[in-house]
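The chain below stands alone, shown as structure tokens; this is the form predicted alone.
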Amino acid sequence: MEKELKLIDVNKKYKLSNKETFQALYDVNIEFDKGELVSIVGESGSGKSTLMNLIGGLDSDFSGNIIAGGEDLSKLSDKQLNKYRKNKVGFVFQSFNLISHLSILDNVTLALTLSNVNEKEKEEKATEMLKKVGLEGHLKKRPSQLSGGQKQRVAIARALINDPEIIIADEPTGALDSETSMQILQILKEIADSGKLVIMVTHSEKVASISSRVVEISDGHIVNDKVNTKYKKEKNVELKEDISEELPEKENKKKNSKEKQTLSMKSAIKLSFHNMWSSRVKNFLMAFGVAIGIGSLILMMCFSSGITDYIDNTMRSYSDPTIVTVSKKGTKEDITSMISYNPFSSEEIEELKNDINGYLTENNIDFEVTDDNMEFGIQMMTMMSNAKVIYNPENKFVDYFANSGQDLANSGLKYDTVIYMYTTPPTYTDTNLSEGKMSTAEGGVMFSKGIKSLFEDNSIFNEDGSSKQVDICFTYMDAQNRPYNLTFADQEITAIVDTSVMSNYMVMYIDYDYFQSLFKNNPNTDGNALSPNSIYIRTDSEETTNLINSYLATTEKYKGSVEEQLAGMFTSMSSIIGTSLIVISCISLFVSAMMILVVLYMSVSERTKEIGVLKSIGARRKDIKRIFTSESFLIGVLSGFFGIVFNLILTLVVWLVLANTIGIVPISYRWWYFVIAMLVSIVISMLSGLYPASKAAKLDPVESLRRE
């Protein structure tokens, strides 16, 4: 009859640091069978714990043959090895190696969720088993709360829950008393007469004398192998016919040979949580840590789109989907070349029309620019030019000032420089308007909100409800680059705009038929009408808009509005503030995820002996890392659902900074912030958790399990 195990010539060399070797088995041959409890003995380093790691497939780095269950060790694949332990042996070690921060009913279950057992099946598994030692009341017990016996029955369970061949016990009563020892020796007993074959290490005489057989060695030598004839079978053995009722693995070995039999993805989520909440402290500080940098993520990002839709907006405001606004492009690419002036000639105006309708002959668009569809506006800076909008109730301005635009400091008049004028675009209404109504080309010039400075009631209206009135006078240079000091006396203001994204500047607006009458009427202009500078063209649909617009951007002749000029660098500025803000939250995630790799990295030498445990019950490397890398994930889902509440605090303690200072909250949310937010997160942690789960998975057994 085939033995259940043989080994045949095996030799074990180990490889030492200094390029030597140390051989600590010697061409051992023996045999065991099912139903021995064999004793090996011998002294301290004479090779007792190798020949043990050997047999149950913890050292795979030896010569000769082994061969158990009719499978040759020597041949076997680290997979295959990976099931011999899960399948056939089971350990029982001195220390019991139980891992504290799972229950003792998991402790048992373990093997079996390492096989994708159910949840149901392998509670009920346990529980039984957990019964016939002795342990049914202490299911929910943690290991800390268990005897030095009651540890060891927990060890024995877990070496019996999947139904091994063999049994290898460690020093299994070195940690115990003489009275409990005797009761974990008749539990290894009663294993070995139900069929089992046990394998104890021993260093004790007692132990020794109870067993079926002794194996002494000695240097790596097998020097004595004799049978005790006062050993003593059991005839009727409880455990035996409990664990084949109970136990049916080795009947159905065939039939669930094809099934998955790998911890599954949902078991090593629960695993990790379990740890996690060992370590909770440790790990919601951690959490929290990450969560500042991915809750300022967010921050940052809204701030960003924030100020965009801030910006979007006001352009919208004022702006009408059916109009193009052109201008020249000047020579130099700086604030001031956006909005000086330089105005179109006639011939330009017909160059531009023909360039635009070939474009859109071109792009099959059935819309054609023509004289009726296109309005002329006047666009200027004026910083520059000592322009000025004076107040003036009792006409003091004289003749001089008008004509100089100087001394108005010694005047007595409130005044204030005009930035920016330029004629009405088509595209204001009446709802563009914060007060008053809007200018014609009978009269009247309006201006942003600035010009309620000069006025001690900060209205533009009087008393009476008429409109209050101004002088204005500025210097600006014509096509020819001619000087001229214009003076507009006496100019009602009939609204206040407040939509321009220069409408916290001292901005004029005025019809534009009205200010050519005005400039033809001024006797320094010698009658002569000022040449436009920006072209209002009103399209068919917005399409079209969009396409002539796209247009205008390829060239280097022509640009749009002030105002998207303006728009497109401010929105260019708060993407480049935004991303540089973004940059800054993505150093601090980088900081975090180094902090992950640190407490995950140290998490590995902390849990050592249970990666080791996890193994000699067929762990396989991919397990391992799976475990740790779910730990990853729960930490990234933990800290970006941290991050997301913590982002809400901040955005609200910020919201209300802001309202209540500048008046502005330049914030917006998008609910894909919360997604990337949480992906970011969760991404990061699990390559923190890369390193340390790779180096998780190649830890060696047998090192780990001596691990203190």
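What you see is a predicted model; the values in this text were computed from it and never measured. Residue numbers count along the first chain shown, from 1. C-alpha atoms forming the largest set that superposes within 1.5 Å between two forms make up the rigid core. Compared with the form predicted in complex with adenosine-5'-diphosphate (ADP):
- Remark: with the core as the superposition reference, the CA shift of residue 296 between these two forms stays below 2 Å.
- Once the cores line up, the CA of residue 555 ends up 2 angstroms or more apart between these two forms.
- After superposition on the rigid core, the Cα of residue 183 moves by less than 2 Å between these two forms.
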The other form holds:
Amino acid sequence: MEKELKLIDVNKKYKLSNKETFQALYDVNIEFDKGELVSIVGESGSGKSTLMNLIGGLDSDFSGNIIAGGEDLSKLSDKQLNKYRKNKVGFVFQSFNLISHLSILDNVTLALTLSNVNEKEKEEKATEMLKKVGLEGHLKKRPSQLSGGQKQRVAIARALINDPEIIIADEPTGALDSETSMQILQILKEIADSGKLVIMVTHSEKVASISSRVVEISDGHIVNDKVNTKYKKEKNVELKEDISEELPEKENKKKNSKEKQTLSMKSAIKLSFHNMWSSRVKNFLMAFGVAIGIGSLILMMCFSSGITDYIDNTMRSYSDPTIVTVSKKGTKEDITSMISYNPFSSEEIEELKNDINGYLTENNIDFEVTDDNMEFGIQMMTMMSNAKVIYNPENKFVDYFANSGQDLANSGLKYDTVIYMYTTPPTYTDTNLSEGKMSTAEGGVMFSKGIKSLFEDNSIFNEDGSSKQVDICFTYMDAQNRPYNLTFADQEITAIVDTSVMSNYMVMYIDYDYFQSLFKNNPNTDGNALSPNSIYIRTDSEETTNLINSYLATTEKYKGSVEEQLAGMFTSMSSIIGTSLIVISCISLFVSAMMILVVLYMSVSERTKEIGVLKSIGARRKDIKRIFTSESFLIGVLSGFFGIVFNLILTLVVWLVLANTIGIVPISYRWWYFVIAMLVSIVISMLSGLYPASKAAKLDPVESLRRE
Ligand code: ADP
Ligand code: MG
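Since the structure above is the form predicted alone, I would like to see how the form predicted in complex with adenosine-5'-diphosphate (ADP) looks, so please show that one next.
Once more the chain from above appears, this time first in line as the rest of the complex follows.
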């Protein structure tokens, strides 16, 4: 009958450099059979461990043949070697090599976990096995809570769990005292007597004397091979029956079919969760670091959309869906075209009317622009033209223009600069006023909130309830760029307009007809009215409005209201700011990614031994990769979660600060920001985990087990 294990002309050379090699084994020819308890003896450095690693399938770089259980190891693929390690051979090491962050039970079930056996079956089997080595009371303990002998028993239970035919033990008693050594030896003897092949390396004469056969190696050569004639088999060995009969059908089915012996994603996550928990402080700190990046990213997205929403809402509250606002496009499409006053002549007004009506007729719309549904307005940006509003309760006379404005500073009067003069658009209603009432063609001016700083009591009303009065002085450029200096004295303030977009600037609103009458009556204007630069068309429906607006957008001649353009400018400004904030967040995320990479990379070095153990019990590269990948996945999920929590706290703080300072909170949440944040966090972690994971997967098992 074929022997269980046969080595034919096995030579092993270690590569030292490109040219040099070191031969550790020379022409090893030896056979072992089931039921043997073999001791391998020899001086340190003689090649014992090298031999064990070859037999165990940990090292496949050799010449010759190793035939184990009918399979020639030199001809097996990586995949088949993994299977061999997992099912055919069990490893016991001198230094136990238990995984410290897993419980005793989990250490033993690990090999089954790699085979994707179901949870219940795993536990039953492992518990049974631990019972056999006398550890039933210690299932939930950690390796660090056990004595050396107990640890080695766990290692033996782990080696036996997949019911291998060959057990390899490299100095299993080397770290134990003699009494414990004997107990371990007894267990190994029982295993051998149950019909398995046990090969152990030992230095102890006593240990060797108990085994059934002693093989001596010296400098890579087998120099002695003696059978111990006094060896006595145990009488009632239960191990054999128990282990092989326990799960005969399931096991065999699995072994024979094209089995799916892989580490399930669930088990990988569980394993990495255990590991993460064991270094939780490090992981929590790291996740917190990433969370700061993620949290800020969400906040930046919220800011970005918040500002846009805010402007949109503001715009909507000042726009009437049935009114079309038209102004003329300037010659230059830049900010100066918005500032410069660009009026319609009466011919141009007719032209606009015809253009729109022509378009409407073409599209069979039953609406016509007439003089009756048209209104006019004037919008001037005056920050370039020296516009001042002066609070002058005692009616002192100041000739502002005669003194080029110099004296105003020394006059003791309070004044402010108007940046925007605006005839009240027909879209404005009482709801746009924060106090007071609309000014009318009879008179009165309205201001944005900014004007209140002129008055000590922050009120536009005197104590007797009457309105405060101001003088308005400004230089006006006509269409030919000729300057006119105008002063409108003693104007009553009737209301404060809450135009949120502009509310912190000084904006003046005045009725169109009243403005025109002031103009005509001013000696400097030669009695001329001011041509309008805005035209409002009151349509019959929102659809007509939209239709006309979309038509105007296609023309070269016309554009929307100055307010609309301002809002557009704010929007593009805020999107630039928003984008740069998001870019900054991305940089911080990049830093986070580097941090994850470093931490995981270090974790690979720390866990070299563990990876070696996993490989020795049959873990494939894929499994190792999966463990590390799921670890980075968990870090991603954790960081994403922390990031969201951090973001909510951060937003609350920012909210409170903004609400109590500028009174505007431009923060808008979209539910999918959280989804994006979570995805970003997971993707970043997993990307940063790629390199460490593949490094871990590539580790050489022999080298990693050798590592101290
Ligand atoms: P033993 O287990 O009998 O003490 P080993 O099998 O570990 O000895 O080593 C046998 C010889 O091979 C030693 O001389 C050792 O230095 C050498 N050796 C072991 N591993 C390597 C390696 N990875 N590279 C080079 N030489 C090695
Ligand atoms: Mg050794």
